[in-house]
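So this first bit is one chain, no partners, the form predicted alone, shown in C-alpha coordinates.
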Amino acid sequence: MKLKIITLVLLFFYFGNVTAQVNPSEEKMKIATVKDLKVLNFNELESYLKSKDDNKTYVVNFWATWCAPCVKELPYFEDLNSNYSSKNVEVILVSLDFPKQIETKLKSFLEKRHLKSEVIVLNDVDSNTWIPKVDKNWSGAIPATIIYNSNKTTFYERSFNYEELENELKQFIK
(Lines of atoms letter the chains of each structure in order from A and count residues from 1; the text may use other names and numbers.)
(Lines give C-alpha, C1' and ligand atoms only; values in the text may rest on other atoms or scores of the structure.)
Protein backbone atom coordinates (compact mmCIF):
# COMPACT_ATOMS: atom_id res chain seq x y z
CA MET A 1 0.00 0.00 0.00
CA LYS A 2 2.84 2.40 0.88
CA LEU A 3 4.45 1.63 -2.49
CA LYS A 4 1.26 2.59 -4.34
CA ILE A 5 1.00 5.86 -2.41
CA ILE A 6 4.67 6.69 -3.05
CA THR A 7 4.22 5.86 -6.76
CA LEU A 8 1.12 8.09 -7.00
CA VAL A 9 2.91 10.95 -5.24
CA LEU A 10 5.92 10.61 -7.59
CA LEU A 11 3.63 10.51 -10.63
CA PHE A 12 1.77 13.57 -9.36
CA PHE A 13 4.99 15.55 -8.95
CA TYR A 14 6.37 14.33 -12.28
CA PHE A 15 3.31 15.33 -14.29
CA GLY A 16 2.88 18.50 -12.25
CA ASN A 17 6.40 19.58 -13.25
CA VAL A 18 5.88 18.62 -16.89
CA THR A 19 2.74 20.73 -17.02
CA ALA A 20 4.49 23.65 -15.35
CA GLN A 21 7.24 23.58 -18.00
CA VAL A 22 4.89 23.95 -20.99
CA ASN A 23 5.14 27.38 -22.56
CA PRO A 24 1.67 28.98 -22.40
CA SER A 25 1.80 30.06 -26.05
CA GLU A 26 2.72 26.51 -27.11
CA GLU A 27 -0.15 25.13 -25.09
CA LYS A 28 -2.50 27.66 -26.65
CA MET A 29 -1.37 26.65 -30.14
CA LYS A 30 -1.93 22.97 -29.30
CA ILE A 31 -5.46 23.76 -28.27
CA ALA A 32 -6.08 26.05 -31.21
CA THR A 33 -4.77 23.67 -33.89
CA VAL A 34 -6.91 20.71 -34.84
CA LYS A 35 -5.21 18.43 -37.38
CA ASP A 36 -3.82 21.11 -39.70
CA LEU A 37 -6.72 23.47 -39.12
CA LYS A 38 -5.89 26.72 -37.42
CA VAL A 39 -8.65 27.87 -35.11
CA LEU A 40 -8.12 31.55 -34.38
CA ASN A 41 -10.00 34.45 -32.87
CA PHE A 42 -10.09 37.62 -34.95
CA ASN A 43 -7.06 39.24 -33.31
CA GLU A 44 -5.03 36.09 -33.96
CA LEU A 45 -6.27 35.97 -37.56
CA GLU A 46 -5.37 39.60 -38.07
CA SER A 47 -1.87 39.04 -36.64
CA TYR A 48 -1.44 35.93 -38.76
CA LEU A 49 -2.40 37.76 -41.96
CA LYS A 50 -0.12 40.68 -41.09
CA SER A 51 2.79 38.28 -40.68
CA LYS A 52 2.42 37.05 -44.25
CA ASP A 53 4.78 37.91 -47.10
CA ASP A 54 4.34 41.54 -48.26
CA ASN A 55 5.33 40.58 -51.78
CA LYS A 56 2.27 38.41 -52.31
CA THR A 57 -1.32 39.11 -53.23
CA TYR A 58 -3.84 37.45 -50.92
CA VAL A 59 -7.37 36.35 -51.66
CA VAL A 60 -9.15 35.81 -48.35
CA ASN A 61 -12.60 34.30 -48.60
CA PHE A 62 -15.03 34.12 -45.67
CA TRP A 63 -17.28 31.11 -46.05
CA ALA A 64 -19.03 28.26 -44.23
CA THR A 65 -20.20 24.76 -45.09
CA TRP A 66 -23.80 25.80 -44.33
CA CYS A 67 -23.67 28.62 -46.91
CA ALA A 68 -24.74 27.27 -50.32
CA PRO A 69 -23.35 30.19 -52.39
CA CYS A 70 -20.05 29.83 -50.49
CA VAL A 71 -19.81 26.12 -51.23
CA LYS A 72 -20.70 26.74 -54.88
CA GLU A 73 -17.82 29.19 -55.37
CA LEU A 74 -15.14 27.23 -53.46
CA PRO A 75 -13.92 25.43 -56.62
CA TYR A 76 -13.27 28.83 -58.22
CA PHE A 77 -11.04 29.82 -55.31
CA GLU A 78 -9.28 26.47 -55.51
CA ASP A 79 -8.68 26.93 -59.24
CA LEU A 80 -7.43 30.46 -58.64
CA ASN A 81 -5.03 29.21 -55.97
CA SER A 82 -3.74 26.51 -58.29
CA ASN A 83 -3.45 28.73 -61.36
CA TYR A 84 -1.85 31.73 -59.67
CA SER A 85 0.29 30.31 -56.88
CA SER A 86 3.36 30.65 -59.12
CA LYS A 87 2.48 34.34 -59.54
CA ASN A 88 2.79 35.13 -55.85
CA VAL A 89 -0.91 34.75 -55.12
CA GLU A 90 -2.21 32.88 -52.09
CA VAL A 91 -5.81 31.95 -51.33
CA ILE A 92 -6.86 31.65 -47.68
CA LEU A 93 -10.29 30.27 -46.86
CA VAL A 94 -11.61 31.54 -43.53
CA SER A 95 -14.34 29.21 -42.32
CA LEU A 96 -17.08 30.65 -40.15
CA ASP A 97 -18.37 27.20 -39.26
CA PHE A 98 -19.21 26.68 -35.63
CA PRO A 99 -16.23 25.25 -33.70
CA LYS A 100 -18.40 22.42 -32.36
CA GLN A 101 -18.90 21.30 -35.97
CA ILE A 102 -15.20 21.13 -36.88
CA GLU A 103 -14.96 17.41 -36.16
CA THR A 104 -18.45 16.43 -37.25
CA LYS A 105 -18.89 18.49 -40.38
CA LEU A 106 -16.00 20.72 -41.47
CA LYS A 107 -13.21 18.14 -41.55
CA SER A 108 -15.21 15.64 -43.58
CA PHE A 109 -16.29 18.44 -45.91
CA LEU A 110 -12.66 19.45 -46.49
CA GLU A 111 -11.52 15.86 -46.97
CA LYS A 112 -14.32 15.13 -49.42
CA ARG A 113 -13.54 18.22 -51.52
CA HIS A 114 -9.72 17.83 -51.33
CA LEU A 115 -9.22 21.55 -50.78
CA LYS A 116 -5.61 22.63 -51.26
CA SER A 117 -5.94 26.25 -50.14
CA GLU A 118 -5.15 27.05 -46.54
CA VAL A 119 -8.25 26.83 -44.35
CA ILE A 120 -8.52 28.75 -41.09
CA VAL A 121 -11.47 28.53 -38.72
CA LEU A 122 -12.45 31.89 -37.28
CA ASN A 123 -13.72 31.30 -33.76
CA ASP A 124 -14.77 34.67 -32.44
CA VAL A 125 -18.32 35.26 -31.27
CA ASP A 126 -17.81 39.02 -31.03
CA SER A 127 -18.74 39.58 -34.67
CA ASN A 128 -20.00 43.12 -33.94
CA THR A 129 -16.40 44.02 -33.17
CA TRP A 130 -14.50 42.19 -35.91
CA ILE A 131 -16.86 42.55 -38.90
CA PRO A 132 -16.32 46.34 -39.16
CA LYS A 133 -12.56 45.72 -38.87
CA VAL A 134 -12.70 43.53 -41.98
CA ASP A 135 -14.64 46.23 -43.83
CA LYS A 136 -16.72 49.07 -42.43
CA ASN A 137 -19.48 48.41 -44.97
CA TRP A 138 -19.69 44.62 -44.50
CA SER A 139 -23.14 43.52 -43.31
CA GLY A 140 -21.64 40.24 -42.09
CA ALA A 141 -23.26 38.21 -44.86
CA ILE A 142 -21.20 35.55 -46.59
CA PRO A 143 -19.68 34.81 -48.98
CA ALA A 144 -17.33 37.74 -48.58
CA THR A 145 -13.84 38.17 -49.98
CA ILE A 146 -10.90 40.48 -49.56
CA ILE A 147 -8.19 40.74 -52.15
CA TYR A 148 -5.15 42.65 -51.01
CA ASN A 149 -1.47 43.22 -51.42
CA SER A 150 0.92 45.88 -50.15
CA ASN A 151 -0.54 48.47 -52.55
CA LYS A 152 -4.27 47.84 -52.58
CA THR A 153 -7.18 46.26 -50.69
CA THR A 154 -10.66 45.61 -52.02
CA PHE A 155 -13.56 44.01 -50.18
CA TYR A 156 -16.37 42.13 -51.94
CA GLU A 157 -19.63 41.11 -50.28
CA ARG A 158 -20.82 38.81 -53.04
CA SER A 159 -20.22 35.48 -54.68
CA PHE A 160 -18.04 34.94 -57.75
CA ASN A 161 -17.70 32.67 -60.71
CA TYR A 162 -14.15 31.91 -61.83
CA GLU A 163 -14.02 34.53 -64.57
CA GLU A 164 -15.21 37.30 -62.25
CA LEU A 165 -12.78 36.27 -59.54
CA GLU A 166 -9.87 36.09 -61.96
CA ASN A 167 -10.73 39.51 -63.42
CA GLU A 168 -10.71 41.05 -59.95
CA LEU A 169 -7.40 39.37 -59.11
CA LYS A 170 -5.78 40.60 -62.34
CA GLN A 171 -6.29 44.18 -61.14
CA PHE A 172 -3.87 43.37 -58.30
CA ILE A 173 -1.16 41.57 -60.22
CA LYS A 174 -0.68 43.81 -63.25
Second form
Amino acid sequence: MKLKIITLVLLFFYFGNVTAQVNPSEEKMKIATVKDLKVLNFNELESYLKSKDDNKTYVVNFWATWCAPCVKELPYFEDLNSNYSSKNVEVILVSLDFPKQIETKLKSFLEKRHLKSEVIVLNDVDSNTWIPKVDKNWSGAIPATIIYNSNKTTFYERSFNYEELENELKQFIK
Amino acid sequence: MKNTFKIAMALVVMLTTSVFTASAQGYDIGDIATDFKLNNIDGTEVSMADYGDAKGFIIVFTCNTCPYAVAYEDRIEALNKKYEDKGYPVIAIMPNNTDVKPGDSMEAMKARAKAKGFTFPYLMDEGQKIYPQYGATKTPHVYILERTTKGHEVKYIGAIDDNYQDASAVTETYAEDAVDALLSGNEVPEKKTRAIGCSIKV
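Same protein, different state: after the form predicted alone, show the form predicted together with the partner chain.
Everything in the complex follows now, all chains and molecules, and the chain you saw is the first one.
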Protein backbone atom coordinates (compact mmCIF):
# COMPACT_ATOMS: atom_id res chain seq x y z
CA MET A 1 0.00 0.00 0.00
CA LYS A 2 2.72 2.41 1.08
CA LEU A 3 4.70 1.47 -1.99
CA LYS A 4 1.73 2.28 -4.21
CA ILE A 5 1.40 5.74 -2.72
CA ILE A 6 5.09 6.38 -3.07
CA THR A 7 4.97 5.23 -6.68
CA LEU A 8 2.01 7.50 -7.36
CA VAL A 9 3.74 10.45 -5.76
CA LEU A 10 6.88 9.75 -7.72
CA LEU A 11 4.91 9.36 -10.93
CA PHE A 12 3.14 12.62 -10.25
CA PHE A 13 6.42 14.45 -9.80
CA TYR A 14 7.94 12.78 -12.80
CA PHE A 15 5.10 13.73 -15.15
CA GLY A 16 4.65 17.08 -13.48
CA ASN A 17 8.26 17.88 -14.26
CA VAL A 18 8.06 16.55 -17.77
CA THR A 19 5.08 18.74 -18.57
CA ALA A 20 6.72 21.72 -16.97
CA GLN A 21 9.94 21.23 -18.89
CA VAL A 22 8.85 20.04 -22.30
CA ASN A 23 5.78 22.12 -23.00
CA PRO A 24 7.28 25.61 -23.24
CA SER A 25 9.92 24.61 -25.79
CA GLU A 26 7.39 22.54 -27.73
CA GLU A 27 4.99 25.48 -27.69
CA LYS A 28 7.71 27.77 -29.08
CA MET A 29 8.51 25.28 -31.80
CA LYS A 30 4.88 25.04 -32.85
CA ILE A 31 4.46 28.79 -32.92
CA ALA A 32 7.47 29.00 -35.18
CA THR A 33 5.94 26.41 -37.53
CA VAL A 34 2.57 28.09 -37.56
CA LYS A 35 4.18 31.41 -38.46
CA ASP A 36 5.20 29.89 -41.77
CA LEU A 37 1.62 29.12 -42.75
CA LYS A 38 1.18 29.42 -46.50
CA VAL A 39 -1.70 31.65 -47.61
CA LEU A 40 -2.34 31.09 -51.31
CA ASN A 41 -4.89 31.94 -53.96
CA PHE A 42 -6.19 29.07 -56.06
CA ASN A 43 -3.65 29.43 -58.88
CA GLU A 44 -0.82 29.47 -56.37
CA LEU A 45 -2.24 26.43 -54.61
CA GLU A 46 -2.56 24.60 -57.92
CA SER A 47 1.03 25.33 -58.93
CA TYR A 48 2.29 24.42 -55.47
CA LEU A 49 0.53 21.04 -55.64
CA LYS A 50 1.78 20.47 -59.18
CA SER A 51 5.35 21.17 -58.06
CA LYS A 52 5.21 18.28 -55.61
CA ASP A 53 6.56 14.75 -56.23
CA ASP A 54 4.25 12.93 -58.71
CA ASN A 55 5.16 9.52 -57.40
CA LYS A 56 3.08 10.15 -54.30
CA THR A 57 -0.62 9.84 -53.60
CA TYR A 58 -2.11 13.05 -52.17
CA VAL A 59 -5.12 13.36 -49.91
CA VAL A 60 -6.24 17.00 -49.99
CA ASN A 61 -8.94 17.92 -47.51
CA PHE A 62 -10.83 21.22 -47.63
CA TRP A 63 -11.82 22.30 -44.13
CA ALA A 64 -12.15 25.24 -41.73
CA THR A 65 -12.03 25.66 -37.96
CA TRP A 66 -15.66 26.85 -38.00
CA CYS A 67 -16.86 23.71 -39.79
CA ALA A 68 -17.83 21.19 -37.09
CA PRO A 69 -17.90 18.06 -39.29
CA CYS A 70 -14.50 19.09 -40.73
CA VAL A 71 -12.95 19.43 -37.28
CA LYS A 72 -14.46 16.08 -36.29
CA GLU A 73 -12.76 14.24 -39.15
CA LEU A 74 -9.35 15.99 -38.88
CA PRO A 75 -7.91 13.29 -36.59
CA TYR A 76 -8.68 10.64 -39.22
CA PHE A 77 -6.71 12.60 -41.80
CA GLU A 78 -3.89 13.01 -39.30
CA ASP A 79 -3.88 9.27 -38.60
CA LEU A 80 -3.95 8.49 -42.31
CA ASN A 81 -0.97 10.79 -42.84
CA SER A 82 1.13 9.12 -40.18
CA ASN A 83 0.03 5.55 -40.96
CA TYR A 84 0.62 5.82 -44.70
CA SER A 85 3.58 8.20 -45.00
CA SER A 86 5.84 5.17 -45.55
CA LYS A 87 3.60 4.18 -48.48
CA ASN A 88 4.20 7.44 -50.30
CA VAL A 89 0.99 9.10 -49.15
CA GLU A 90 0.80 12.73 -48.08
CA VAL A 91 -2.16 14.52 -46.51
CA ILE A 92 -2.58 18.25 -47.16
CA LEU A 93 -5.15 20.21 -45.18
CA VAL A 94 -6.46 23.22 -47.11
CA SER A 95 -8.08 25.64 -44.67
CA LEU A 96 -10.85 27.94 -45.86
CA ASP A 97 -10.79 30.01 -42.68
CA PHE A 98 -11.47 33.68 -43.26
CA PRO A 99 -8.21 35.66 -43.63
CA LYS A 100 -9.08 37.92 -40.69
CA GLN A 101 -9.32 34.82 -38.48
CA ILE A 102 -5.96 33.32 -39.42
CA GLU A 103 -4.23 35.12 -36.56
CA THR A 104 -7.09 35.06 -34.08
CA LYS A 105 -8.45 31.56 -34.58
CA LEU A 106 -6.63 29.28 -37.01
CA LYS A 107 -3.12 29.64 -35.56
CA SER A 108 -4.19 28.92 -31.99
CA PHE A 109 -6.24 25.96 -33.23
CA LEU A 110 -3.19 24.56 -35.03
CA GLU A 111 -1.00 25.11 -31.99
CA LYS A 112 -3.44 23.28 -29.75
CA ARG A 113 -3.95 20.36 -32.11
CA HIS A 114 -0.28 19.94 -33.06
CA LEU A 115 -1.28 18.90 -36.57
CA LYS A 116 1.44 17.01 -38.39
CA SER A 117 -0.06 17.22 -41.89
CA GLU A 118 0.78 20.25 -43.96
CA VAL A 119 -1.78 23.07 -43.57
CA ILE A 120 -2.27 25.64 -46.32
CA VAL A 121 -4.77 28.51 -46.23
CA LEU A 122 -6.68 29.01 -49.46
CA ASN A 123 -7.73 32.64 -49.72
CA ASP A 124 -9.58 33.14 -52.98
CA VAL A 125 -13.03 34.75 -52.97
CA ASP A 126 -13.75 33.89 -56.59
CA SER A 127 -15.00 30.45 -55.66
CA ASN A 128 -17.28 30.26 -58.70
CA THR A 129 -14.10 30.05 -60.79
CA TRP A 130 -12.00 27.71 -58.68
CA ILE A 131 -14.56 25.27 -57.21
CA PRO A 132 -15.23 23.63 -60.62
CA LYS A 133 -11.45 23.33 -61.16
CA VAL A 134 -11.24 21.11 -58.09
CA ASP A 135 -14.18 19.04 -59.31
CA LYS A 136 -16.99 19.86 -61.70
CA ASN A 137 -19.55 18.28 -59.37
CA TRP A 138 -18.52 20.03 -56.15
CA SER A 139 -21.41 22.21 -54.95
CA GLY A 140 -19.08 24.10 -52.62
CA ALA A 141 -20.07 22.48 -49.32
CA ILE A 142 -17.29 21.50 -46.93
CA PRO A 143 -15.95 19.10 -45.79
CA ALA A 144 -14.68 17.99 -49.19
CA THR A 145 -11.70 15.83 -50.09
CA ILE A 146 -9.80 14.95 -53.23
CA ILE A 147 -7.49 11.94 -53.44
CA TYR A 148 -5.17 11.74 -56.42
CA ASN A 149 -1.98 10.34 -57.85
CA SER A 150 -0.59 10.23 -61.37
CA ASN A 151 -3.09 7.49 -62.38
CA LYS A 152 -6.31 8.43 -60.71
CA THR A 153 -8.32 11.25 -59.10
CA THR A 154 -11.46 10.93 -57.00
CA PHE A 155 -13.42 13.75 -55.38
CA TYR A 156 -15.65 13.37 -52.31
CA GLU A 157 -18.19 15.93 -51.07
CA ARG A 158 -18.82 14.19 -47.75
CA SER A 159 -17.52 13.42 -44.26
CA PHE A 160 -15.38 10.40 -43.46
CA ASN A 161 -14.56 8.15 -40.55
CA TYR A 162 -11.13 6.52 -40.49
CA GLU A 163 -12.19 3.19 -42.04
CA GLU A 164 -14.03 4.86 -44.90
CA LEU A 165 -11.10 7.14 -45.60
CA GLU A 166 -8.61 4.26 -45.47
CA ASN A 167 -10.79 2.17 -47.82
CA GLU A 168 -10.82 4.98 -50.35
CA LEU A 169 -7.07 5.47 -50.06
CA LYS A 170 -6.43 1.74 -50.55
CA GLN A 171 -7.85 2.01 -54.06
CA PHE A 172 -4.99 4.36 -54.92
CA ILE A 173 -2.06 2.43 -53.51
CA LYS A 174 -0.99 -1.01 -54.61
CA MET B 1 -34.29 -20.80 -48.94
CA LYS B 2 -34.11 -18.43 -46.01
CA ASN B 3 -30.76 -17.20 -47.29
CA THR B 4 -32.07 -16.60 -50.79
CA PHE B 5 -34.81 -14.49 -49.28
CA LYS B 6 -32.30 -12.53 -47.23
CA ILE B 7 -30.14 -11.89 -50.28
CA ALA B 8 -33.18 -10.84 -52.29
CA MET B 9 -34.20 -8.44 -49.52
CA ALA B 10 -30.69 -7.03 -49.35
CA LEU B 11 -30.77 -6.45 -53.10
CA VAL B 12 -34.12 -4.69 -52.86
CA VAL B 13 -32.76 -2.44 -50.11
CA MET B 14 -29.63 -1.67 -52.14
CA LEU B 15 -31.63 -0.88 -55.26
CA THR B 16 -34.07 1.36 -53.41
CA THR B 17 -31.18 3.17 -51.75
CA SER B 18 -29.41 3.78 -55.05
CA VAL B 19 -32.60 4.99 -56.72
CA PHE B 20 -33.22 7.28 -53.78
CA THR B 21 -29.67 8.65 -53.92
CA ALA B 22 -30.04 9.32 -57.63
CA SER B 23 -33.30 11.20 -57.16
CA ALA B 24 -31.83 13.21 -54.26
CA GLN B 25 -29.86 15.29 -56.76
CA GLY B 26 -32.47 18.04 -56.68
CA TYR B 27 -33.53 20.59 -59.23
CA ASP B 28 -31.79 21.79 -62.33
CA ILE B 29 -32.53 24.93 -64.31
CA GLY B 30 -35.98 24.70 -65.89
CA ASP B 31 -37.40 22.25 -63.32
CA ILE B 32 -40.60 23.08 -61.47
CA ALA B 33 -39.94 23.60 -57.77
CA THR B 34 -42.26 22.25 -55.12
CA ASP B 35 -44.22 24.59 -52.89
CA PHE B 36 -43.95 24.10 -49.12
CA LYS B 37 -45.85 24.90 -45.99
CA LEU B 38 -43.32 25.62 -43.27
CA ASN B 39 -43.35 27.28 -39.88
CA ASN B 40 -42.16 30.85 -39.82
CA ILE B 41 -40.49 32.64 -36.92
CA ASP B 42 -43.70 34.63 -36.35
CA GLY B 43 -45.74 31.50 -35.63
CA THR B 44 -47.52 31.43 -38.99
CA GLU B 45 -47.11 28.90 -41.79
CA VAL B 46 -45.74 30.18 -45.09
CA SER B 47 -46.23 28.84 -48.63
CA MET B 48 -45.37 30.38 -51.98
CA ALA B 49 -49.10 30.02 -52.76
CA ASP B 50 -49.78 32.67 -50.07
CA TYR B 51 -48.15 35.32 -52.27
CA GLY B 52 -50.92 36.18 -54.70
CA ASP B 53 -49.07 38.84 -56.63
CA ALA B 54 -45.49 37.54 -56.65
CA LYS B 55 -43.77 37.12 -60.00
CA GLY B 56 -41.31 34.73 -58.46
CA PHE B 57 -39.19 34.06 -55.39
CA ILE B 58 -35.66 34.26 -54.08
CA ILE B 59 -35.45 31.12 -51.95
CA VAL B 60 -32.37 31.14 -49.70
CA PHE B 61 -31.39 28.08 -47.69
CA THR B 62 -29.52 29.64 -44.81
CA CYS B 63 -28.96 29.34 -41.07
CA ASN B 64 -27.66 31.11 -37.95
CA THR B 65 -24.56 29.03 -37.34
CA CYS B 66 -22.64 28.99 -40.62
CA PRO B 67 -20.07 31.82 -40.93
CA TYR B 68 -20.73 32.06 -44.67
CA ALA B 69 -24.46 32.39 -44.03
CA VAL B 70 -23.77 35.01 -41.36
CA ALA B 71 -21.49 36.89 -43.77
CA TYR B 72 -24.45 37.12 -46.16
CA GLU B 73 -27.23 38.06 -43.67
CA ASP B 74 -27.23 41.75 -44.52
CA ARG B 75 -27.05 41.03 -48.21
CA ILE B 76 -30.05 38.67 -48.01
CA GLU B 77 -31.98 41.42 -46.24
CA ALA B 78 -30.88 43.90 -48.94
CA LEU B 79 -32.14 41.51 -51.64
CA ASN B 80 -35.57 41.42 -50.02
CA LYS B 81 -35.66 45.23 -49.64
CA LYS B 82 -34.74 45.66 -53.28
CA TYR B 83 -36.94 42.99 -54.88
CA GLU B 84 -39.97 42.36 -52.63
CA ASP B 85 -41.89 45.31 -54.08
CA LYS B 86 -40.84 44.34 -57.59
CA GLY B 87 -42.47 40.93 -57.16
CA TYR B 88 -39.50 38.80 -56.09
CA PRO B 89 -39.61 38.45 -52.30
CA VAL B 90 -36.99 36.53 -50.34
CA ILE B 91 -38.07 33.41 -48.45
CA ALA B 92 -35.32 32.03 -46.20
CA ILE B 93 -35.43 28.37 -45.17
CA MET B 94 -33.28 26.92 -42.37
CA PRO B 95 -32.46 23.32 -43.43
CA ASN B 96 -30.24 22.03 -40.59
CA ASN B 97 -31.13 19.33 -38.07
CA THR B 98 -31.49 21.38 -34.87
CA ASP B 99 -30.43 18.41 -32.71
CA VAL B 100 -27.04 18.62 -34.39
CA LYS B 101 -27.05 22.44 -34.50
CA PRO B 102 -28.99 23.74 -31.48
CA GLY B 103 -27.89 27.23 -32.53
CA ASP B 104 -30.35 26.91 -35.42
CA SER B 105 -33.40 26.16 -33.26
CA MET B 106 -36.65 28.04 -33.84
CA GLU B 107 -35.92 30.16 -30.75
CA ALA B 108 -32.43 30.97 -32.04
CA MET B 109 -33.84 31.77 -35.49
CA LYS B 110 -36.35 34.17 -33.92
CA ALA B 111 -33.62 35.88 -31.91
CA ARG B 112 -31.33 36.22 -34.92
CA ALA B 113 -34.08 37.57 -37.17
CA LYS B 114 -35.03 40.11 -34.52
CA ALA B 115 -31.44 41.20 -33.92
CA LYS B 116 -30.83 41.62 -37.64
CA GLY B 117 -34.26 43.05 -38.43
CA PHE B 118 -35.10 40.51 -41.12
CA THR B 119 -38.12 41.63 -43.16
CA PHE B 120 -38.48 38.27 -44.93
CA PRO B 121 -39.92 35.01 -43.62
CA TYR B 122 -37.37 32.72 -41.98
CA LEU B 123 -38.79 29.21 -42.12
CA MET B 124 -37.83 25.98 -40.42
CA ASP B 125 -37.51 22.97 -42.75
CA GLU B 126 -38.96 20.75 -40.07
CA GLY B 127 -38.25 17.08 -40.75
CA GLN B 128 -35.77 18.24 -43.42
CA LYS B 129 -38.13 17.35 -46.29
CA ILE B 130 -37.84 20.42 -48.51
CA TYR B 131 -34.10 21.01 -48.95
CA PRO B 132 -33.44 17.54 -50.47
CA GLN B 133 -36.15 18.11 -53.07
CA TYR B 134 -34.44 21.34 -54.09
CA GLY B 135 -31.04 19.70 -53.91
CA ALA B 136 -29.59 22.27 -51.55
CA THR B 137 -26.28 21.03 -50.13
CA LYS B 138 -25.06 23.97 -48.10
CA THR B 139 -25.83 27.29 -46.49
CA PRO B 140 -26.25 29.75 -48.06
CA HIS B 141 -27.68 28.19 -51.23
CA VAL B 142 -29.96 30.30 -53.44
CA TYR B 143 -32.76 29.19 -55.81
CA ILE B 144 -34.48 31.88 -57.87
CA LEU B 145 -37.88 30.79 -59.13
CA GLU B 146 -40.15 32.38 -61.69
CA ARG B 147 -43.88 31.92 -61.43
CA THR B 148 -45.06 30.53 -64.78
CA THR B 149 -48.20 28.75 -65.95
CA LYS B 150 -46.35 25.46 -65.31
CA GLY B 151 -45.53 26.39 -61.72
CA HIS B 152 -42.48 27.83 -59.99
CA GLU B 153 -39.74 27.35 -62.54
CA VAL B 154 -36.11 27.23 -61.38
CA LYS B 155 -34.19 30.00 -63.14
CA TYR B 156 -31.04 30.33 -61.06
CA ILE B 157 -29.13 28.16 -58.58
CA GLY B 158 -26.08 29.14 -56.61
CA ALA B 159 -24.36 31.99 -54.85
CA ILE B 160 -25.52 35.50 -53.99
CA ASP B 161 -22.38 37.15 -55.34
CA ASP B 162 -18.67 36.55 -55.80
CA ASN B 163 -17.22 37.82 -52.52
CA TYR B 164 -18.28 36.30 -49.20
CA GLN B 165 -15.55 38.19 -47.37
CA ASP B 166 -16.33 41.74 -48.34
CA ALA B 167 -19.65 43.03 -49.66
CA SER B 168 -18.00 46.23 -50.86
CA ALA B 169 -15.54 44.29 -53.03
CA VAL B 170 -18.18 42.30 -54.92
CA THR B 171 -17.73 42.39 -58.70
CA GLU B 172 -20.43 39.90 -59.77
CA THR B 173 -23.93 40.20 -58.28
CA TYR B 174 -25.20 36.84 -59.56
CA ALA B 175 -28.53 36.76 -57.71
CA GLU B 176 -29.43 40.39 -58.50
CA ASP B 177 -28.45 39.91 -62.14
CA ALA B 178 -30.74 36.89 -62.34
CA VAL B 179 -33.76 38.72 -60.88
CA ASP B 180 -33.08 41.82 -63.00
CA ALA B 181 -33.00 39.64 -66.11
CA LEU B 182 -36.27 37.94 -65.17
CA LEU B 183 -37.93 41.31 -64.44
CA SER B 184 -36.94 42.63 -67.85
CA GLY B 185 -37.94 39.41 -69.61
CA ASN B 186 -34.39 38.39 -70.50
CA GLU B 187 -32.42 35.18 -70.13
CA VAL B 188 -30.62 34.86 -66.81
CA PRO B 189 -26.99 35.61 -67.78
CA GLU B 190 -25.32 33.13 -65.42
CA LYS B 191 -27.75 30.38 -64.37
CA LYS B 192 -25.56 28.36 -62.02
CA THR B 193 -22.74 29.53 -59.81
CA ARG B 194 -20.81 28.02 -56.95
CA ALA B 195 -19.54 29.21 -53.62
CA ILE B 196 -18.13 27.64 -50.49
CA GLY B 197 -20.69 26.99 -47.80
CA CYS B 198 -21.38 24.87 -44.74
CA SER B 199 -22.76 21.42 -45.45
CA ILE B 200 -26.38 21.00 -44.35
CA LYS B 201 -26.41 19.17 -41.03
CA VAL B 202 -28.48 15.97 -41.05
